[in-house]
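The form predicted alone is given below as one chain in structure tokens.
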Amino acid sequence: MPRYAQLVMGPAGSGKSTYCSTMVQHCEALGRAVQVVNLDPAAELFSYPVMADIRELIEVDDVMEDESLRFGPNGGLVFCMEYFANNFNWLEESLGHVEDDYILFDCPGQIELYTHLPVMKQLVEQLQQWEFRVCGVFLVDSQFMVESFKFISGILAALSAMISLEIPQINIMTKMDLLSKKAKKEIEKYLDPDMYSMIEDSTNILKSKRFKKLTKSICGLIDDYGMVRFLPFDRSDEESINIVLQHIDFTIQYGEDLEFKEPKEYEEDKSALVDEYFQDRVDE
């Protein structure tokens, strides 16, 4: 039987390790056993328990205390990710092999980790070597996304992603818990964009005739392709919560040899049912 794997990636502080949590509390409350991994070397707590830690292999405080080495931060992270990528067998013994796993990867989030470094990729690849059917989860703080061009910003960050590993991927607007009820109704527009708009959003703010042509470009490669699109993500809602999960089961099938159903609003019943999870929000 397959396995399953979410990586879950997005920019420091957009929630990864709460999305995590969140999500393993909704599962066992279904009665579903789902386990995480952490992978972000730098980590320091967590309100869940983990089944592996990149920690037990290596730590960034220890690579930059190493005087030989003499690395900052993000070298520092860079050599433990690489350091990672040569030595995946403490991973899959980490792992064993238990039919119908499913498992979180709570990944680093340093960018360049999803842009020209082949580290995840080759996480990847690993994974798919033994059996596990992967999805991309990339989140974006919602609190960052309520301008155009800062919204076009996290598009193209989720778009590196998804180049770059080449495999499913679902983006979330995390933390929409945290917004008022104004913020989410202007943020609304946003999940399922019209990139046209976005352009004449972005024109005041655009002084130059290069960018503004530069981003017309980059808004109608998306728009046309439908490349990206945002699912919210309320971890004070359980409806919300499991409407992320149904759509990150549904690109992995997992439950393929269940009587399964697509996800509610899963592409024509997308717009109906983010409305109606805005107007609840707007009722309460």
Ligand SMILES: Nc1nc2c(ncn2[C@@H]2O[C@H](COP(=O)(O)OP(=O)(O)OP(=O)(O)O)[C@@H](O)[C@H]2O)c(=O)[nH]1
Given for the second form:
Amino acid sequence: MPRYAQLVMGPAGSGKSTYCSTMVQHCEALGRAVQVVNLDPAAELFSYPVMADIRELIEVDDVMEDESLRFGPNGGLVFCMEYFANNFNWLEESLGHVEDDYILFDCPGQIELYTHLPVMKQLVEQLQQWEFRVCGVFLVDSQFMVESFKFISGILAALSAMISLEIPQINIMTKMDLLSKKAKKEIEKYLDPDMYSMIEDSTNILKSKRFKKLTKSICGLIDDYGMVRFLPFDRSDEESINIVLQHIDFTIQYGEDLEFKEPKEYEEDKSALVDEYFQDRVDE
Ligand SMILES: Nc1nc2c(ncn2[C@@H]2O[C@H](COP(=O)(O)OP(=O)(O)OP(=O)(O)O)[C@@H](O)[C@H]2O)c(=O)[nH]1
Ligand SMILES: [Mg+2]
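Having looked at the form predicted alone, could you now put up the form predicted in complex with the named molecule?
In what comes next, the whole complex appears, and the chain from above leads the way.
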């Protein structure tokens, strides 16, 4: 029997821990048991019950205070994560061997973990060996995404995690509840972006020809992948939480009796749900 995991990633402050607690509450209401593992060795408080906490293994403060190591906060975190990668048996013991379990991993926000450091990839491979089907959930704060420049850098961060981890990934725009009606309308075009119109938007601001050319190439690259879409996540809206959960469940084929659906049909279905979400917001 498979086990299911969401690897909740994203830049610092993008809403990972809030996403985890919102998802746990949502699943509880649906009668589904979902548990959370904190993998942030610098975390101070979180509002969900943890089934395992990396700080039981190692804490950033201890590493920083160690006279022989003398790390700052970021170097300290990297040290902790490498230590974690060498001690996956701690995680194995904490998780136990429960069939069919569904676990959210609340990851740290340092972006280097998803670009060039091997630890997250090692974690994914280890989880797969323990029969987990793993879905990457990459969060980006919608507050930073209302301009095409910021959007392009957010997309590159998501893409880089997608490429380095080689697992299916759902990208999410968080904190939608903080956007004004106008900004919500504005952000709609970023959810399923047409990179070619984005090129126009962003290159108009640029004076240097070389940067224009570079931006065009980057947008072309993103478009070639054709895989970067975002789902809106509004923690105050059950429907939006449900749409995100359904996407992830489908990705990891959660549930034994899940009927197989053609991916294309599914995509159309889900786009309709997202459109409905925005329609409801406009109607309000
Ligand atoms: N209004 C609103 N605030 C949010 C939402 N998600 C997160 N926040 C706020 O944003 C701040 C950061 O949220 P966290 O969930 O701690 O973000 P994080 O990604 O876990 O942060 P790090 O672990 O430090 O990288 C907190 O003050 C949250 O209350 C949301 O959907 N809506
Ligand atoms: Mg957090």
